[in-house]
Amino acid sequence: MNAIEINGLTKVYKDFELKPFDLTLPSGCIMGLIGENGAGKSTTIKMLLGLKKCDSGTMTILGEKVDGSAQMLRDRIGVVLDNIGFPQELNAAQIDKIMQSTYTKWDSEKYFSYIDRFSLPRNKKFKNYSKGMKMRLGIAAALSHNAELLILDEPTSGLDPLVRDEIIDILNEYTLDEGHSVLISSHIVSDLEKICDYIAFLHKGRLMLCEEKDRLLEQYGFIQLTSEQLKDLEPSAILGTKEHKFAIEAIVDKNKIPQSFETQPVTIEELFIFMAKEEK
């Protein structure tokens, strides 16, 4: 069973259109949903969660069709959105009491272990938390009711590198259980490259690619060439280019260029930047 299946999903606003796309997250894997701000990442996540209605297409989470609301899946999904929505006057200890009556599998011991691991005060009001503290509290809660799927929207945004690394370690621990899956969106591509099995790249409302990370890193590479050499390459082999004074840098599909070209490894962040510039 796949953790998430999306088919033909669309959403149209006055000034933005999420064009039809398909996406599959296999069970036991982590998928990074990358793209610039305004690319459609949060819109996609909110439609998955039933917080926004799609214009067309179908969505399935953990084998259940999403139809207007993901409420039926509440116990099976852990969610962290960019705006953590806990009541402002409550502290971490009081939030634990609320969660006990919200989730059938809420684990207070696990929750407080994350609170301590994240160095969060138990008795400080949520409204007095910093942005980073609020995000860490949201992640602690999402991980504490034995969810099968985590859906995280920009969870490392605004956090310092040490805390971001800690969150990455926790997500890796979470997916050691092959029944656990993660969909995580971020514009901090380097974070996702460390942990993701799959990469989905949204750009201006269009899904540019969705592929296994290791296959992407194996398939694409950097080359330096002249403008004349560039003209001789198949257009479909070129993902993006950057012109310098004496040469052109390109990211290419290594399977579609002559073997005489020497390629260098490419990162997911470089793929993202070059493809976005080429599309622009």
The other form holds:
Amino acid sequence: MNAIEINGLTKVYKDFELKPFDLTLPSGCIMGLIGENGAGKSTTIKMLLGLKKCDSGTMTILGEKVDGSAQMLRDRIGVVLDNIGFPQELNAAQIDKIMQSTYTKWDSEKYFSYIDRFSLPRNKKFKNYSKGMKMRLGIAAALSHNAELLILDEPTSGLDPLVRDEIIDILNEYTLDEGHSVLISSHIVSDLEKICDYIAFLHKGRLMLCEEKDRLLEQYGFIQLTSEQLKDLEPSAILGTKEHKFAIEAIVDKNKIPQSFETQPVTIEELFIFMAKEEK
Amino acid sequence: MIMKGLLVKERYSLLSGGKILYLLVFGLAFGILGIVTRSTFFFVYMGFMLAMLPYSSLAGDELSGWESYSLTMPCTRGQYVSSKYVMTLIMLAISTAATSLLLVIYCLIYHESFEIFTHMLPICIGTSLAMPTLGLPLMLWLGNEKGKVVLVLIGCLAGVLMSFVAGLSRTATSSGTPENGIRFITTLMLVVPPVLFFISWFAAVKLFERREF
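Form predicted on its own done, so how does the form predicted in complex with its partner chain look?
Everything in the complex follows now, all chains and molecules, and the chain you saw is the first one.
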């Protein structure tokens, strides 16, 4: 059973369209949903969570179809949105009481162990928390009801490197259990590169690729060449190019270029930038 | 169980900052003013203010993001809406109890007949339910900003309607003793606001189900 299956999902607004795409998150894996601001990442996540309606397509989470009756399915999902929506006047202890009465498998002991681990004050009002503290509290809540799937929308946005690193470590711990899956969206590609098994690129409402991270890094390489050399290459080998005064940089499919070219390792961030620019 | 979580949140929100306490004190102050001035009109304020608390919490929910965050939990949109209406009924029950106490004191001080309960309580309940009945579906459907604008427009319309009702009451009064006018309004308040409140509840659920975040 896959954690998430999306088929032909679309959403049309006046000034933006999420074009039909398919996406599968295998169980026990972490998928990074990468894209620039406005690419459609949050829209996709909100449709998965039922906050927005899709115009067409189907979605399945943990084997269950996502529709209006998916109430108890959300008992199995931990969610962290970019805006942690806890009531401003409440503190961590009161949030525990609310969650106890909401989730069937809420674990107060686990929740408070995360609170202590993150050094969060129990009796301070949520509105007086810093941005990093708010995100950590949101993560603590998402991890404290034995969720099988975590969905995080821009969890590291606006946070300092120390906090971001801490969050990445926590997500790594979470996925040590093979039954746990994670879908995490971000425009900070370097964060996702550290933990993701799968990468999905969204650019201007279009899913450009969805592939295993290791396979992407193995398949694609970075080369420098002249314009004449570029003409000799198969167009399908070239993922994207960047022209400079004296040379051209390109990301290419290593299997489709002559052995004579010396390729260098490429990062996911570079892959995304080149693909997005090529799309323009 | 899930509704309980939402109601626990409502309870915490209403108790935070002493909101309920302040409004109870204000309501009692108006009640005492009513007793001192021998004007039962002031007894209406208690219920009016307390019943508005769940409705006014919607703005806070939207601002904090709780409105959308709660829908990622195992609760339905209908349950979210119902938590507001249930809290309105709870506030109404509290205010009715407090108003009843004020009426008892009023009757004892001025040796009035307890028959006043049959007039005043329906009027207090009916008046208390007015704003939530109108405001909750609008705010849940349109959001805080747009909902308030539409509510002001409806408030103006309501003013016109109330004048019409008052005119009808005068007509009823002129055709008999003043008792007929009071009985007419009392009957109206006993039936119409509760029915409208439950229609509003149903409509609010349907409207909120269509909303996107």
